[in-house]
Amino acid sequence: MAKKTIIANWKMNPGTLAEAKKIFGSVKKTAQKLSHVETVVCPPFVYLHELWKGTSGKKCALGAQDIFWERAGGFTGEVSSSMLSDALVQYVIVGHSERRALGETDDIVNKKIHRAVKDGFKTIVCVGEKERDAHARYFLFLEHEIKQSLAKVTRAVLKNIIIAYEPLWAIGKEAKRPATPHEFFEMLIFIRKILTDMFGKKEAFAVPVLYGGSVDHRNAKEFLAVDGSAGLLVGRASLEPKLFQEILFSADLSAR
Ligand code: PEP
């Protein structure tokens, strides 16, 4: 069976490079154990290149929370790709809904697209409705977000995408709920079926799918175990190393 591809979204934690370097060291101790799954952490930026001297191998890849789309100039505040990649950073998460949340657009996520998968990144595209309707419209938000989202970009770099379904309703602190199992499957098939629209049926079923949002030690073989699920993306659980330890296990398990 195919690896899992585990992503740790720290998001704006831990507070200190110490703390970072201790839930990182205990991290990479458990990937170094698994052959089946894919370690990924994205920390803050500012701890990338520290975190980096501790990467060994393969096991464990560093992940940015973004990337901007020009490759160098007067752009105050942001990260280039060429920095990312001093960094040894491999995988870059794009269009995550907190960023969105703070303004930002499909067009931007789409120029951050771009640029990411041009500069060779394995590129997490984050995707999620905010609510669920009676209507069923959120169908209607999701294609129209993976569309724009994903405008202009061709089969040759789709290799380097990864969609990452994550319903902002089961996000964060502030979630209602994980979504269900079944949920996911109903959306990864859906998810397939608009990447099929759009690139064909071959290329649309090569392209990772996850599940993001309030995965847990308790849920995460649930999510792991949907056919077609290529793994998780993780935030809050990500920073207790006991908990994300035990998501670790299942994943390898469950590639088995
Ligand atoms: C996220 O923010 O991407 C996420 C999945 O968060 P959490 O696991 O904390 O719900």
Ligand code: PEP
The other form holds:
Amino acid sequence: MAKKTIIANWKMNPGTLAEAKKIFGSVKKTAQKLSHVETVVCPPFVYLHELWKGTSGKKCALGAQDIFWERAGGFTGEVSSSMLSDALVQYVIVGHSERRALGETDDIVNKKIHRAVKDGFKTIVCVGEKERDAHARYFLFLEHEIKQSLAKVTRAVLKNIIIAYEPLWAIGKEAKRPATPHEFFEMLIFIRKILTDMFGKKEAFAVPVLYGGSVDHRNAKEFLAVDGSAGLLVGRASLEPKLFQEILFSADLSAR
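Could the form predicted on its own be given as well, to go with the form predicted together with the named molecule?
What follows is just the one chain, with no partners and no other molecules.
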């Protein structure tokens, strides 16, 4: 079976470089032992240069939480692809729900995706509906979000795209309830249909689809067991080495 991809999104954590090194060191130690998992750690930008020294190739790669669509210029506060490459970053998260909540549109996400894939990064594109309505309009929302975000992406660079499905209604303090593995399976099939319409069946089924959204050591195994699941995008639990270790072990077993 194909390797599972487990992506740790640290968000704006931890508060110090010393803590970041400690967590990363623990994750790397576990990742190096697992043959069926590709572990990706996405720390805050300021830690990337210090952490790249401890990476170990494909078993423990570095990712960035965002990227800007221009390579250089007067863009205060932004981070370019060349800066990320200099820190040996291999993966980039684009369109995370928290970025979209701050005003990031599908058009902005699309420009970032084009920059990321053009410059050779594995690009994790986050998508997901805000709510589940009785009339199933959330399918239309997701279809529009995917088609707009991936507009003009060619088959040639599709190999660098990873889709992370994160249902916003199941995430955070306002979550009404957790999502279920069955709901992920349902949306995974729908995502495949959209990608097939856009790129063709063969290309669509080659795109990895991950689950993200309140993933922890208790539910990871179930989401990994979903037919077609390529892995997980993990938030809060990725900052707890022991809990994240359990998730990595579950991924390794599910990929055997």
